[in-house]
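Here's a solo chain for you in structure tokens, the form predicted on its own.
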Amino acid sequence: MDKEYVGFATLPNQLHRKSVKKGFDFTLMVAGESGLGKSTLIDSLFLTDLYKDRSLLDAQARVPRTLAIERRAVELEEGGVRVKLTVVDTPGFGDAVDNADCWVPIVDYIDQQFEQFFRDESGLNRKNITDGRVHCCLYFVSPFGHGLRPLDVAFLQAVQHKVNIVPVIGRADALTPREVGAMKEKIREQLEANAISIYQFPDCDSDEDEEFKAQDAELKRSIPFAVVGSNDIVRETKEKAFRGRAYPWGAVEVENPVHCDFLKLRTMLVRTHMQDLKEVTQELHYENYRAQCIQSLTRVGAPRPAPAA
């Protein structure tokens, strides 16, 4: 007699359809020296104008600024899925002269958000908490130096047990390609000299087929990505447009994957991972956080030992 159908194959149907309806939150940082194209990638990323208020500063202008933290939202929709996008920018980080501990409010921020939803969840109304945790950070290398600064080290350091980091080369139409190999080694030697934890793709599972298997190994090896940002349309031909930059010597396709890594970003960060990068702040970093949280409160809260006779 054949096994009878139950239905508990339309559980992941249900899933997504409730998913769905509800919406995701996802939280986003930039970080990095100003300069780097990080608010042009972010429109470009998401295709968005979250910027468009921004008055672009002089270099005089910026030296005196300190760190400001900027939160920008915005609610996207593609194919009747809903994402509530959040952006965390730091504007003014290593602009100042003296940049000793001008990631302490990038740090406290961080925390904050923790601090929050360990709140919220404690709390009697635990139905409609809002999700404001830092998922992810695009932390920007400058294309001109040669490799990680101090400063970026001093960062990554500051972080890394808080948030998941994905490093990116900002600007890299700056560098020819093999100028940007060269670049990525460095730089991923100086994350494993400096024990620097970044975002760790999770291993594919088996059942994965090979196409998916071949992109994710490509992403992996692409890191840290050299990238390009740009919502300006290039006319080369009548036939020929695209989203990119314009210069006398030719043009770069920021959706070219010959051209930079944009495309290996918005396939990570959206298509692929988005979901793990929740899952990895929630499991690992929250959950760090939240077991010194109780391991504090249960310090102050024990009685002390009775005095000796």
Second form
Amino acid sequence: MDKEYVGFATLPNQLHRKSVKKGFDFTLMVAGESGLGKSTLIDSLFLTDLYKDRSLLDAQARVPRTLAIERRAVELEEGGVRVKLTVVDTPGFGDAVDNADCWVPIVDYIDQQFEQFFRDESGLNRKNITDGRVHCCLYFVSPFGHGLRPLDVAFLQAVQHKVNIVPVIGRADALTPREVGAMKEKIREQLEANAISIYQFPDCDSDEDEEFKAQDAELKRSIPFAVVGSNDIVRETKEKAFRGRAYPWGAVEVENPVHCDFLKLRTMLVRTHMQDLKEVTQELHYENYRAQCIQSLTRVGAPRPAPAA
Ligand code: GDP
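Now that you have shown the form predicted on its own, what about the form predicted together with guanosine-5'-diphosphate?
And the full complex, kicking off with our chain again.
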């Protein structure tokens, strides 16, 4: 594996020594309509071939297919840090004729992980808990529509207080730079109008150097990330080969920041914000869940009000 590429070398800076030794669990969920390039992007991000066994189902097999959540694990290591990455895929999202409640299994999955962690944490073997909680949800928005569809809004509203949402525009090579800009603006407006809270990038410390601050501001401005994925290497000349998509009129370079936000997304996920995504999951989303659990437990245990005379 190309070490420069994945860039886990900087992880020790984010981590406490203990967790470096123990390894690092991280769970990334991908959701959105099928065909928006979710699996391709995941493979491109982590240089894996997590989906090599996937075969397209024939029409008959597709019809009764309900939403099946799949979990794939990959172990990555760099600079002495082991990252146990779990990718939770939600194939077929929004494929059915009636999509009214299609996100329910996803919400249930997130809750189940919280529940498992809550049980483990309250149990006897607290030291060896495997953290299956979803730390980040990459939500794919179609480049072919006009921003968020009602289904996107409904899904995001259902999960916003349970998981860190990072919205991305999939297959962004379908859009010109101007269209990308307009679509990003539209999505940001829609998120605000529908009061959807997505992952908030932490403010950077005032003592950071100017270059870092500029990078940080640029990262925040780029939301939702417009991404292109590919598992093909395009060889343009003898010297120049890159991961990209070749068209008769030219090639898109996945890792060229002028072409798309792939690098920004990858840097954010594996270099700069992995630890923060975990902390926000623990301190905000899991704490919400835990508080609700404890509240409902105390409600069950509370004396019943006396019947009215
Ligand atoms: P998923 O169903 O969301 O997991 O989508 P896939 O990753 O299976 O991709 C669906 C199709 O879109 C495949 O034919 C991919 O080759 C293609 N694809 C994936 N990413 C991109 C992209 O960034 N741009 C374009 N134009 N096509 C893509």
